[in-house]
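The chain below stands alone, shown as structure tokens; this is the form predicted on its own.
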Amino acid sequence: MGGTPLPDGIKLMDEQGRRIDGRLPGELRPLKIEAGVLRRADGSAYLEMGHNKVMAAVYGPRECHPRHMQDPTRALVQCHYNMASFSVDDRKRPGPDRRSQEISKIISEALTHVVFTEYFPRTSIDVYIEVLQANAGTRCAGLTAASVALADAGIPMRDLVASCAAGKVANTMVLDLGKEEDNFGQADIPLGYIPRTEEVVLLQMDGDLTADEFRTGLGMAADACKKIYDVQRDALRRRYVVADDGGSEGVK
């Protein structure tokens, strides 16, 4: 990010204004979300966003260990974000690194804002996010999946959090950056957003933007989060819709 020189033969945007993957500047990558995919988790979700593939699992509320971390007034929402070694082209060294710890912290803070933590004092709600395949935007994909997994676990929440990034590529503001755009673009703005209340729970920026470009990118990402929010809600609806004996659908 920040204007890294492009390798020979690569163009991030053509003369017709289409991006390297054929999308227009304001288009999202294809999005798929499934809730309740892991039997042994209290709640879970699987997400595909473009070529990103992310699994999220929730365990708890359960007694917080070690005990010195317990808060007598609320639960702790603890996120563990990890990229599998095989998730990127160049094999990643196993185990936590500085980037994973940073992303774990900001996702924990974003989710803490929407969970009714005061209902579960002295406990921990553990959220595990595993990136199985990475293609830029994994923190946004992880936060989106984790929010669905929390709802699937029955954790009381103010609302779901949807997340998407906007950025600047070839001097054009674009939505939902892909791998090449993330690597060789000029700026990136990941956003975590609650569409119903219009609250921002995660906001970062890598690169340089003018004030007008920032406002444009923020608006693009917020509008995209509203579309992602609808997909999240649909995934949860499908989770609890079953076919009855007569072949019609009923709510379990």
Contents of the next structure:
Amino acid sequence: MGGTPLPDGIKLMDEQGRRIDGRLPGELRPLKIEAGVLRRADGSAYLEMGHNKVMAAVYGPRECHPRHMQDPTRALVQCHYNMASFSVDDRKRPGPDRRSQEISKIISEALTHVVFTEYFPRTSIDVYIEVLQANAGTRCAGLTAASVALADAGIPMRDLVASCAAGKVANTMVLDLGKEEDNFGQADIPLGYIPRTEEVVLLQMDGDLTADEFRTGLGMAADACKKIYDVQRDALRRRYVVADDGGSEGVK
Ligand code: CDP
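I've shown you the form predicted on its own. Could you give me the structure of the form predicted in complex with ligand CDP?
Time for the whole complex; same chain goes first.
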């Protein structure tokens, strides 16, 4: 990020305005979501967005431990984001690091905005996000998947959160940055958004943008979140159609 020089011979955008993976600036990577994929979890979802592969599992609401963390007025939504050591080109050192703590914190905060936490005082709702394969945008992919997993767990929510990033690459505003664009691009703005109420529940920015570019990027990411929201809802709908048919593999 921040306009790091590209290795020789690599171009982030060609003369026709196509990106390094062939997408147009406003195009998302292919997105697939499946809800209810883990039997032991209270709710779960598996998501693929381009080469990102993410599993989300929800447990709770359950008694919060250690007890001194309990809030007598509401549930705590606690996200645990983890990248598998085999999820990236260089082996990622196992265990928590500053990056995973930051991502866990911002996703917990985003989800707290949509869950009716006041219904479950003194409890914890634990959201596990495991990144199996990473190719940039994993915080957005994780938040999108976690939101479906919470709904799959039957946890009362105001709405789903959809998430996607916009950014600047080769002086052009683009949607949903891939790995090379994230590494060598000029800016990245991950957004967590509630399309129905148009509320922003996660917003970060890495790199430099003018105010106009920032507004353009935010608009692109918000529009993309509306499309992602439809895929999330469709995953939940499919989950219950299968359940009504008498169940099948993958349905608890
Ligand atoms: O994944 P996201 O874009 O939300 O977060 P990031 O910190 O901007 O990381 C961008 C990408 O860098 C990740 O998705 C991974 O593909 C890669 N990465 C890596 O290869 N090794 C790490 N230890 C961390 C990130």
